[in-house]
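Just the one chain here, laid out as structure tokens, in the form predicted on its own.
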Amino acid sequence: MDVVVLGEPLVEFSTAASLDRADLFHLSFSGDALNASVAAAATGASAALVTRVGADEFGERLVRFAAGHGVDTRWMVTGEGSTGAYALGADPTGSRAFAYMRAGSAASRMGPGDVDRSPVSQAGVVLLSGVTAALSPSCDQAVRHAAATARGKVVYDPNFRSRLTGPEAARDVLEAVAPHAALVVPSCPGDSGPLFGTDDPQEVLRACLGLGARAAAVTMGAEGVLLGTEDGSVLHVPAIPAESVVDQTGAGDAFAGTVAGWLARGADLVQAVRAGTAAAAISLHGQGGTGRVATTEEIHALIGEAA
């Protein structure tokens, strides 16, 4: 297996209006783990999602959706609890609000045993997230166990969500995972403010490397990505402007999943990050987390234009 993602896929109810006024919602499927695994599969990598879904119609549809996007669903098992869901109002500025319906969900009941039943230890790249760790104490343990068990490259996205966790708890997970990580991908200021108390990407880079990560890619939205490695090299990778911005939901997940896929297929870190910026730009054209998934051909075309 090239890429293994651990986390919770969600039923997504999205609308172009604000949540306090919307009447009509579009049903799809999203969640950071699903978005990232779909993006990884779109690179041509073999990508699996390790999770639990509820024994309900939404769970069945979610598995079919993932399979339809090239994700290996053998480790998407049915478990106790419902399939998680969330609603979002699309906002091109990125200042959107989420309403989660995932408390006690099937995926929140995952633990280290789910890691042991999966191909985490054999994967080329294992993609982990702070969202997954924040779902429950057992999920927190699963993320830490996956980081320690993985023999391939670990990519960690802190993906801080204030409705799920607090800064201290999120920082604790980051400190535990970073020494195992080939790459940490914090956003600035979304992750950096709560976790490091700064919106200076240089300081964020130094902090991540200081925690033991071998490399860090600090994503800065329209300002691009600041990429640094443990040997002291630092490179600014410019953002690729989107032709249009419909919704920013899932752009960071598209970045992380694409980077993981490219790394697993043999690309170097700079190539993988550039591909991730292209995938993120393309994802902005669609509504919801999986509304627009970049193809390999599109990524190559954008990277070529930006070179």
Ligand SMILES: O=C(O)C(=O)C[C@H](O)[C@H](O)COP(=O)(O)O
Second form
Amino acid sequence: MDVVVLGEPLVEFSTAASLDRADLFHLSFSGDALNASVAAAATGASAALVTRVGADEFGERLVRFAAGHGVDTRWMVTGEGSTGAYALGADPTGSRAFAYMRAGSAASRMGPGDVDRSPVSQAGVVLLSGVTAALSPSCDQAVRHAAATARGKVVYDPNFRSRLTGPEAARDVLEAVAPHAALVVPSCPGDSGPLFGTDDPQEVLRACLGLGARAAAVTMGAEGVLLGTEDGSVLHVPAIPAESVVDQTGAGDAFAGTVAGWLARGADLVQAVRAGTAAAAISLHGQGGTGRVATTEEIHALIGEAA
Ligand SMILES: O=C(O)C(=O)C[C@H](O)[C@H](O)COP(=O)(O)O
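Structure of the form predicted together with this ligand, please, following the form predicted on its own?
Whole complex next, starting from this chain.
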């Protein structure tokens, strides 16, 4: 398996209106792990999502949705608890309006055993996130276990969510995972304040490398990405401008999943990060986390134009 993602897919109810007034919602499927695995599969890499869904209509539809996007669903198993969901007020400016309905969900009941039953140890790239670790104590253990048992490259997206965790717990997971990580992809701002106490991307980069990650790609939205490696090299990769932004949800996951896919297919870090910025730019044109998934042709075209 080229890429294995561990985490919770969610039923997504999205609206372009504000969440406190909207009465019509678009039903789709999202969640950081699903968004990233769909993006990874779109790169042509083989990509599996390791998760649990509920024994309900939405769980079945989620598995079909993932399969329809080329994700290997053999490790999307049915478990106790319901399929997680969230409502999203789509917002071009990126100020998040999320309402979660995921407490006690099937995926939140995952643990280290789910990792052992999955292809994590044989994957070329294992993509883990702070959202997954924040779902429950057993998910926190699963993330740490996956990082420690992966023999391929570990990519870690801290994805701090104040509704799911606090800065100290999130920092603790980061400190455990970073020494195993080939790449950490913190957002700045976003992850930077709670996890590092600064919104200075250079400081965030140094902090990630200081925790033992071999490389870090600090994502700065329209400001691009600051990419640094343990040998001290630092490169600014500009963002690819998006003509019209529908919704920023999922751009970070499109970036992480695309980087994982390209790395697994043999690209170097700089190529992978450039591809990630292209996928993120394209994802801004769709509502929700998976509303617009970049094809490899589109990514090549955008990277070619930017070069
Ligand atoms: O918050 C969660 O737990 C979710 O999984 C819902 C969203 O789909 C992702 O959070 C989007 O993530 P970004 O790519 O950072 O915009």
